[in-house]
Amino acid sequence: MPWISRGARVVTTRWPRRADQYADRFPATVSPTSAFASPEMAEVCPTGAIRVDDDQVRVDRGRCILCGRCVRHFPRHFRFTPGSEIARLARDALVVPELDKTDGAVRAVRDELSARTRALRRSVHIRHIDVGSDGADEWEVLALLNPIYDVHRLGIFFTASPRHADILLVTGVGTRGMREPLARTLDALPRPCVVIAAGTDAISGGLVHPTYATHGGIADLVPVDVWVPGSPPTPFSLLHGILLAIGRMSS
């Protein structure tokens, strides 16, 4: 019967070598869609991701938890934006419309990371560490190993030991109790290495930040090279961040 063979067949994505409908159409971010700006826009956001300055509204995707309140309250001025290639090499680059910056500064960051990770482009190992997540980010990280995404096809592997890792993938808000374990993990990585902040929690602290028990993300704890927004980021977004870190994709 044809449905048996069709159901048993696992189709592994060919992204990024080929386009993938899910990766291209998934609503992974929120964007302002008009020049209209009102202080009420900022008030509806529970994480302060929306800022209104000088009649200009901006969305900080590093703070956005994709709750959709801005889209529901102001459907003519905000929308969910499809696409999974949302990782950036600079924290400020997560703010849309983009803040003023020079092309030279952006190029310098890209060139420095490229020079540092040139030796990592064939095969890389990742050490994932959770420093205070709600578990959502971890499900997406785990999905990278299933037959759909199969990161092994790209020469990307997860390792239990930081001494064997090239990339430190960090999820969670950065609890104060994990400050020392995170620092020791980073110290154990051989050089060169890359640090990826995966998810809104790791970037900015998420919904509740900072508190007596948490930091506002991990930027004050370790130097971050790649920022992957999302709450949680999809496997495609995580994969884009990893490939961006090792110079296989552009930001």
Contents of the next structure:
Amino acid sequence: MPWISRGARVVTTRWPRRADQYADRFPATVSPTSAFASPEMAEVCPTGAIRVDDDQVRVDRGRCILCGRCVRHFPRHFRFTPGSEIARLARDALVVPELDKTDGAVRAVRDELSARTRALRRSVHIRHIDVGSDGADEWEVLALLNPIYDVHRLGIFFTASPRHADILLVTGVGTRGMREPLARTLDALPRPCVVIAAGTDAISGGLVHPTYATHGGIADLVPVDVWVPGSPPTPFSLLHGILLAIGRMSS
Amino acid sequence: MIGSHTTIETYDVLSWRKEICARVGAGRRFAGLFATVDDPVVRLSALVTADCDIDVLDTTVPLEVSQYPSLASVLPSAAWYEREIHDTTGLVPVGHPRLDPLVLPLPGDARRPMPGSKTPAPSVDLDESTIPPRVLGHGIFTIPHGPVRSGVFESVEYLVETPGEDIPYVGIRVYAKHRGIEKRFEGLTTQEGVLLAERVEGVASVAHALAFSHAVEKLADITPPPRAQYWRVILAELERIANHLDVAMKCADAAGLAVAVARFGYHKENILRLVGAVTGSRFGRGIVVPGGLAREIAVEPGELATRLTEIIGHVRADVELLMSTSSFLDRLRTTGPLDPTLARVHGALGPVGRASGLDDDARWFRPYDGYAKLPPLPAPSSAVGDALARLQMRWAEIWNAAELIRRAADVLEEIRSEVLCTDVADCGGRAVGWAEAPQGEVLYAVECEDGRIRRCKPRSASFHNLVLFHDVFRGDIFTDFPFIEASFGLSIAGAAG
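Previous: the form predicted on its own; requested now: the form predicted in complex with the partner chain:
The next block holds the full complex; its first chain is the one shown before.
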């Protein structure tokens, strides 16, 4: 059996137990680098992710599609930020720099989620559902199973049946045609369960929303517990979101 | 080289239909059809290949008449296009063989999105009961696969009609995923539009950005600087390699070859990481813009070629092993055959068409960017047409892609100029741009007014090829389904719009 000789070398990351260079260095987000704010900054952003208020500029990572236009137009005020641990437990916590009020709110959410997922902590089954992605998100979700990420080592499994699933991993902008199938799938999950909005499209609709056939993300369709930004979210960010959901990592 | 403008001819409805058929009869390929609502008329635009170009043939139908003699009744490959137009505008092609809803099942009295119209489109509520069931024959029942499918897939519903084991007919329902993305282009600037184009079919972001940019570059009458042109070749070919490896992985998965799945998944990840190192995005997004490239490339061309050669060396060893694994080949051989005559009549695109005897490839027949200056390197077509031939075509394309990248990298080492982008002035008019995506030829028909998009019609290869699913299941059974689906390598996002 010649296949047996393949893959004798270990290529799998040790993350999160050990640091991973790729996870740490990949530019998965954009951040403002100074407090300097001007209204023109908001104008270069095609999705309204840049907010300028009270002389403070903020980037809403839940809207950012990482096109880099702000970095190009204002290189001294925005930059791509390395690091994959970008999933959050509250929608507001995706805004950087953080709004003052989010801290306490996130703590309450984390405690509730932690209590809910205690039984799932060591092994979870995930059901993925696409509700209007561009197709790239599915590649990144599927990448979690390749030998580099190999999420089985962490007790994370994908399942075909929603009845066996603990986590519903949702990609896509939320099309009107997928509203019903999404609701039915969530209904079929046993409780307790967790819903992850994977990607900027699922969080806010990204650049695709608004159209006659979309909802702006899935927040109005299902109760979301974890938010993973990215267009599409990278495998490390997705993994961070999953581990966050079951209380095995902090945000 | 891409011509400097797109030829647009206008006909009355009857001679329009005749002219399209005459051109197709003379060996041209029907490449697409779309509608633009321009109150009080609807303009129908057919896309037909020409020498090194794509021509646009227009006709108009008054909105109050809202019907015209169907093109599909004489040109079957127009069938899905007319169904899509009926969904979005309500226009009725009289004599259409089967005018079921395709992307938007709406009740008869619903307001439709009206692409091109300046009035905003109201949100739609889909009504599946508007799709009549098809089931024909004794003892036949239907099994719905989807829209939520078992595994990590894009949402699509295949309605398999079967007497038990054979698959006499597969119904294809893509509407659940319809995002109305065409309409979203309207009113955007061309610099925003290219970002949206990347999201029409996310696994072919670079090809879509290229096709859109080519259309805009025609309108603005500019040529990107040479450095950008060769980098575009490299990015497009890396995308091709990643997509073909994805197909290999899914074929191996269908055969239950866990090690092969892991190996090809590993290679694909390495290609995505290479794209990420070059562009900052694992899908090469935000880099191709009208005029050239948006930002500096982070990797030297020579270093990129070295890293790629190493990855391709590993791929080669695994391909040799896979293609000598008989339990795998047995599942692909004679599975999902696409008849060469049907492929030609339909104008099947990309590797699917090239594995069924066609040789059309936008890179060499209608060359753009660096492809126009590099010596042509087409993969030889095959007339076998089964899933195995399609996979073999993809291997050949991977090796050629690697060679093209090496050649482009060599040229880039010699280019001294630093310029990566030409300024694009606010432009107006209509033009068609194209690129050869991993799935096949992508077309963008773009209409601008003062630098803003008035109408944009992306035509993905996935949309054009997906209809062929109706014809490739003859003689095959349930367990062949994943092989056939994987060997087509299509994206539902691109097909559903």
